[in-house]
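Single chain ahead, written as structure tokens, the form predicted on its own.
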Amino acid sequence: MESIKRTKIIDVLRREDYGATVNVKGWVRTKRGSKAVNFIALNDGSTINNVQIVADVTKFDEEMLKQITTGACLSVNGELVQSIGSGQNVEIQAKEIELLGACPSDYPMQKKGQSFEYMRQHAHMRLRTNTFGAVMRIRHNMAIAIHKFFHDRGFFYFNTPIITASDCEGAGEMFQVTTKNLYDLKKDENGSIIYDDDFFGKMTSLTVSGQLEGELGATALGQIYTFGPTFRAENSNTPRHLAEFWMIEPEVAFIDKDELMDLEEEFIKYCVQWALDNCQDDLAFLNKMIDKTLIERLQSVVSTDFVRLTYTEGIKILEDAIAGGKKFEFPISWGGDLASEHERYLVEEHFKKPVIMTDYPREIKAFYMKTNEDGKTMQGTDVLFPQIGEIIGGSVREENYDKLMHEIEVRNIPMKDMWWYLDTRKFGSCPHAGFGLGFERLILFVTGMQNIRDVIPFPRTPKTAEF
């Protein structure tokens, strides 16, 4: 086969220099045809769109053509011609076809209309489907948008450790990291494990958040953001939870609660607008196949002002709704944590727009948040979204050493692990604030997908660590 430099299909489809000789390589989506001509839809992952290869049956070996099945990998040299059919402007009249990889009939992504549950069992192959190609290209674009948003505003990308000895959220649901022999653990007289022969000489875990270290960065560089994997060992088998997921956590010195809410709203609108501007083909596909209201919902988020609502006002709205006959699965009253059904009611039914909820009761929020003057509420700023519920969790951080120490003591947080964090309040403390955005929840919203396991290439959930 003549050696011609490969052109990506996304670029071939834009060309109009009919008569040119091109080479494309990719995987067969479908093959149909008659005794005289075969039509092969080829896709190489560069775009949701396929290029049509037209093969005159008389010019090719019959046995080779038989091996061109769904999933087979081909290299095709041919002439770029104007397409008579609808859908695309160009197709390729095949001159030479090389079968790079045959694909037998037990290929798991053969049929159309497979369930997402089935595809999860074959997550190593589901990436080749239209839906997962679209989701992964959008995921890439969202990562680019995040870096660009912060870079353009003078933030510094700051890498916080994945292995840590502190539990940021105080939830205790962490994956332990060890090199110890689990069959022969050294213990003291009380039966506690001795860690002096472990790799780090102490108990360590995978991080649940980069926030605490991020605060160290903000109190030196002014404004930073983290973007990396985080791990939660909670046994949550829900469409909203993963054991391994990615988090974006900006931390900013010298801003207050209103400025933090402005940053949250600007950031999320920027990301959604980026998807609308840069992922049109993939969004159009998902809008057609997954969620008919997707693009409309994305546009409405970008064009609307988010509601700013205190927790106390939110609870009143929910209680009024219940009094008016609204049924919720979980009860709600002042002091309780909102379930996702409560958050979604406020966003989807009551306001019909995103909500930034503020000033939560102290008891249901983390130790590091700044307490309001009422002594009962903390300066949290969570962004609630349609279909998702909470998408951002943010707050003003308590910068006063004595107040922070008080919270740590009241909550019985082990101090030996926190001395370095307290130093930020001891040496040149400053007002600062930040938030955390679960990357997969953003992708869930932007793609219209229903399950968080379908917006990360290889999901990690309880009892599932395949591929």
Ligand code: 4AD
Contents of the next structure:
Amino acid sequence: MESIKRTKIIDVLRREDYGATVNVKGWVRTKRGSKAVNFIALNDGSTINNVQIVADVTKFDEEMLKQITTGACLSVNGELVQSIGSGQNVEIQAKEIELLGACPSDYPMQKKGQSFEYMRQHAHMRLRTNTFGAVMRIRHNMAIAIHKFFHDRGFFYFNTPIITASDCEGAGEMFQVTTKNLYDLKKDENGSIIYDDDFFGKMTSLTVSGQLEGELGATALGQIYTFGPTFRAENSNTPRHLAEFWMIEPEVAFIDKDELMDLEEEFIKYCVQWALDNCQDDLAFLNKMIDKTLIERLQSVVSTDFVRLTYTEGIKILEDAIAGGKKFEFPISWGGDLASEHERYLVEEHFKKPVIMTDYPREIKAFYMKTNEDGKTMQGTDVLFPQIGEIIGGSVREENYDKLMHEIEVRNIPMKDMWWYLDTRKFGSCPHAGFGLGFERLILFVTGMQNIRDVIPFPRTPKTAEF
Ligand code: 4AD
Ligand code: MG
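With the form predicted on its own already on screen, would you show the form predicted in complex with the ligand?
Following is the full complex, with the preceding chain placed first.
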């Protein structure tokens, strides 16, 4: 076969120089045709769109043509011709076809319309489907948008450790990291495991958040963001939780609660607008196949002001709703943590807009948040989204050494592990604030997908670590 430089299908579909000779390579989506001609839809992952290959049956080996089945990988040399029937402007009249990889009939993505559950069991192959191709291209685009947003605003990309000896969120849902022989654990007289001879000489885990180290960065560089893998051993089998997910955590010196909320809102809107501007074909596909109101919802988010509401006001609305006959599965009253159904009621039914909820009771929030003057609430600023619930968790940080110490003490957080964090408040302390956005929750929103397991290539959840 003649060697011609490969053109990606996304580029071929934009060309109008009919008559040119091109090479494309990709995987067969479908093949149909008659005795005389075969029409092969070829996709190489560069775009949701396929290029149609037209093969004159008499010009090719019959046995080779038989092996062109769904999933097979081909290299095609041919002439670019104007197309009338294929839904695209161009198609390729094949001159030479090389079968790079045949695809036997037990190919797991053979059939169309398989359930998402089935596809999760074949996550190694589901990437080849239209839906997962679209989701993964959008996921990439969102990562680029995030870096661009922060870079353009003078934030520095700051890498925090994945292995850590501190529990940022204090929820104790950490995966331990050890090189100890689990069959032969040495314990002290109280039955506690001795870590002196472990790799790090102390108990270590995978990080639940890069925030604490991020604060060290922000109180030196002014404004930083992290973007990395995050691990939570919470045994919650929900469509919104992963054991391994990616989090973006900006941290900014010298801003207050209002400026923090402005940053949260501007950031999300920027990412959603980026998808609308840069992922049109994939969004159009998902809008047609997954969720007919997707694009409308994305447009509505970028054009509306988010509601800013205190926790106390939110509870009042929920209590009024209950008094008016609204039924929730879980009870809610002042002091309690909102369940997903409460968040979604506020966002989807009451306001019909994203909500930034602020000033939570201190008992339900982490130790590092700034306490309000009432002594009862803390300056948290969570963003609640339609379909998703909490998409961002953020707060102003307590910069006062004594107040922070007090929170650490009442929560029984081991002091010796926190000395380096406390040093930020001891030496040149400054007001600062930040937030964490769950990357996959953003992708859920932007793609209209229903389950967080379907917006990350290889999901980690309780009892699943395949692939
Ligand atoms: O609200 P969280 O726990 O906040 C923090 O970790 C703070 N340290 C962030 C900060 O202020 N720098 O988590 C932040 C976000 C949540 O709003 C949610 O979007 C996402 O992380 N998240 C998860 N996403 C997927 N699976 C999980 N198990 C998640 N847990 C949290
Ligand atoms: Mg949270």
